[in-house]
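Only one chain is given next, in structure tokens, and it is the form predicted alone.
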Amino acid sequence: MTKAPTPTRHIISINDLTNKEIETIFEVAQGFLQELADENVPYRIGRSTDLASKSILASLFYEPSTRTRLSFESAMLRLGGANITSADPAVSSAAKGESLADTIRVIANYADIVVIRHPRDGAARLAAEYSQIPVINGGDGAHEHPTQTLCDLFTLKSKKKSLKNMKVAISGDLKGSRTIHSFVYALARFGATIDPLPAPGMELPAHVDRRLREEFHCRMVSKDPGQLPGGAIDALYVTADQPHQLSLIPDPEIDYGFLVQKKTDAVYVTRFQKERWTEKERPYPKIDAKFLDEAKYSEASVMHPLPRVNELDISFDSDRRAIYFQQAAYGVPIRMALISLMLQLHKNKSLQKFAGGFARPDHPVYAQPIDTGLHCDNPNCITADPAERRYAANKFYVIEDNSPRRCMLRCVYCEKDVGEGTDAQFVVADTTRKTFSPGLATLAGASADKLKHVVIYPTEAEALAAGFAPREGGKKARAS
């Protein structure tokens, strides 16, 4: 009997990860600095491998990058592998219209893992489905960076034994970035508060929000101790124990008024995404030793994924507790980890198992029908790009939330939830009765087979257009 070839291994999101799987990664990279760090520089890997001496990384970059790409790329020299690169789309054939899903489906044949970084949102994900071997994603679009917080992780780790409890402030374009978004979840999983200092009018996404409140179990906690936790503007993000409990009631085992007044473990300053908005000039905070003299920042280690750009103070490059450009030479160890583990490279058993694909989806997915109903609203979504629309499937994670018979859904790529912030009235239609019903939460508890049942329709309009009518009961037969 012919034995079923192992699923290919893909990370696009932080969340691809568990928790025991990043701390796997952060043993093998701590390993490699053990074995290979420069004698001079502890953080920084200085020698050589030949442990991917047979393999080849490929790394595909449609954005500009310094770090990402070469820390990639001096990852897997480091382990004794090559590299062929594609960092400039002007001179590739993206330059002639070709898409992604073909462009993937072509390089899979002359390397053995991909990294690729695109400013589409969820370009990574297609990416991985048009891949036969492992592609990670080296940021795309506002979506998420999920290396990038790996390397951030890793060096918090450096500083503090455990991430549970850690106070981590997070400073500037929480909308526009990418890393941002994989960090707070990331956070958010390991038990640490997350303290938002956004720039004016770039505070996390809805959707980004309420995941870290819905789905990671975060508490919203004022700074303000005469406000009450769920009307809290100025608030801190709190780790709940218990993920039953309710994301905005507090929990009478957690002392909020110590996290409030805890002083912070490390600041996170990021630049304003410029290439994620149409204004390119905004009011935009800046970091310098004035504001970092502030009692409750004196052990806080300051942390930049960098390129900085005016947001964090040069002058601030020799203070002890700036440690950005270490958490910038981590990326060498950390990525020759993920390179190592997803190729199945060690020798170790137990460190083999880390490869196997997706973990299994954690809500039911449903794809919609080509050219009929609803699509992901976000325009940077990888799925409004005309050339890719084509390869990406309109497809959905239908997620119910704390409320009974309430659902919604998420794009699959992006990850963005559909009709945020609309007054979007979606229709649930039945193909095989061809009647309709107002409102998702007749998805609620949908079986697979179920859905493939169904088309989604915006609109009654649209529904009833398609020649569908209303269930008896439904609003337009009460009515009638």
Ligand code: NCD
The other form holds:
Amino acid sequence: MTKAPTPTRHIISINDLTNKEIETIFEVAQGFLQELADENVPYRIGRSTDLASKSILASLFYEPSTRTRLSFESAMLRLGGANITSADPAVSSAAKGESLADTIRVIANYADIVVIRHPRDGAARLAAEYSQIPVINGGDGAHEHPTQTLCDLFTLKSKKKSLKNMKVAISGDLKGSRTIHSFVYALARFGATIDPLPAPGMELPAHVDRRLREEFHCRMVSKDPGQLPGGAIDALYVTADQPHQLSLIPDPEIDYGFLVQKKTDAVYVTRFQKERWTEKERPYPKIDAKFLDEAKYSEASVMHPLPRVNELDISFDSDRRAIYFQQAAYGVPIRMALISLMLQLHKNKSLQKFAGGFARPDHPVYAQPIDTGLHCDNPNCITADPAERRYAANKFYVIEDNSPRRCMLRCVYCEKDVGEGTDAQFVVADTTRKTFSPGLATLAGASADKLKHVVIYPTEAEALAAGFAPREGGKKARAS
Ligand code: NCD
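Following the display of the form predicted alone, present the structure of the form predicted in complex with this ligand.
Below is the whole assembly, all chains and molecules, this chain first.
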């Protein structure tokens, strides 16, 4: 009997990894650091192994990169493997109009694993749908950058031993920074308290904020100890997975002051992501020695995914709290660990099974051809790219919320919630009965089979134009 092929494992989001797998990556990275250390610099890999001597990594970069691409390639060379690189879309077939879906299907024959960076949110997920080899997301638009988060957490862990009960301030462009989005999910999952310090108008996107609260059990707590939890935008996020916090949650009178007053363990600084904004300049906080002089930051490690522009003063580089160059150096052992685990190169049996993934809530998926019904409304989603959308679908997780009962749609590619912040009035059409009902409530509890016979339209007018009639006897459809 032939064995069923193991499904290809991709790392597109930090949430594609379980906490245990993240710990495993750290153990393997630590092993490489010990085995292959540079004698003079404790966090620098100075020697190589031949673990991946028969493997090839492809780097497929559609956006500028220094650290991510070079540390991936250095990691592969230190593992004894080889690299092939496409780092300039202007000199690859992308310049001739070739789609990502076609490119990845070709590259998959030339390499064993691929790391991809792309300016569009959700591009890495689309690439994974067409790839027979493992895809690693090296940053897709403003969506996620999971391997940067692995470096960030590993660095933090090396300084603070445990991630639990840590308080981490995140500063700058929280909206446009993909590093922040992967990082906050991971912080929440490891039980840290998150203290957002956004630049004006650059708060965490609504869908990230919602997931922190609904999926990762974060509580929003006002920074003003006098206020009760909830409501405040200026907030600490508290992860509910910590027993001492769990016991606090049911008590609305609780004094959250201890969290507000707790010293900050790390300040994570990000640059203004000017490539994701129409304005080239905006008011932006500068983190310098004066800012970090505040007593609450006296023991805070200062982190930055780099590159730095002006948001973090260079005079701070010699301060004992500055750990950003170490963070960048860890790109090599972390990526060595990730590549070697994904390619199952370790002899140790417990390291050979790197399958599974984070237990995502099992949301049903609605999928229809890209030219039918509702599209993702994120203009930077890969499904909005004229060259790529033919290869994608209108694909959404159907997310149910029971209080009050309502359904929401989250794009499978960019993971943004559709219609968020608008008064969109979707309608659900039944392709068997040729009727439609207003609102998404009829999707609640729908089976995968039922979802196959559904088309969602952004308006009643579009459902009518597509030949559907308002459902009789159901809730009366609103006039459009
Ligand atoms: C980050 C990125 O590309 O998102 N860089 C990196 O990979 N270290 C951060 C940034 O560009 O600001």
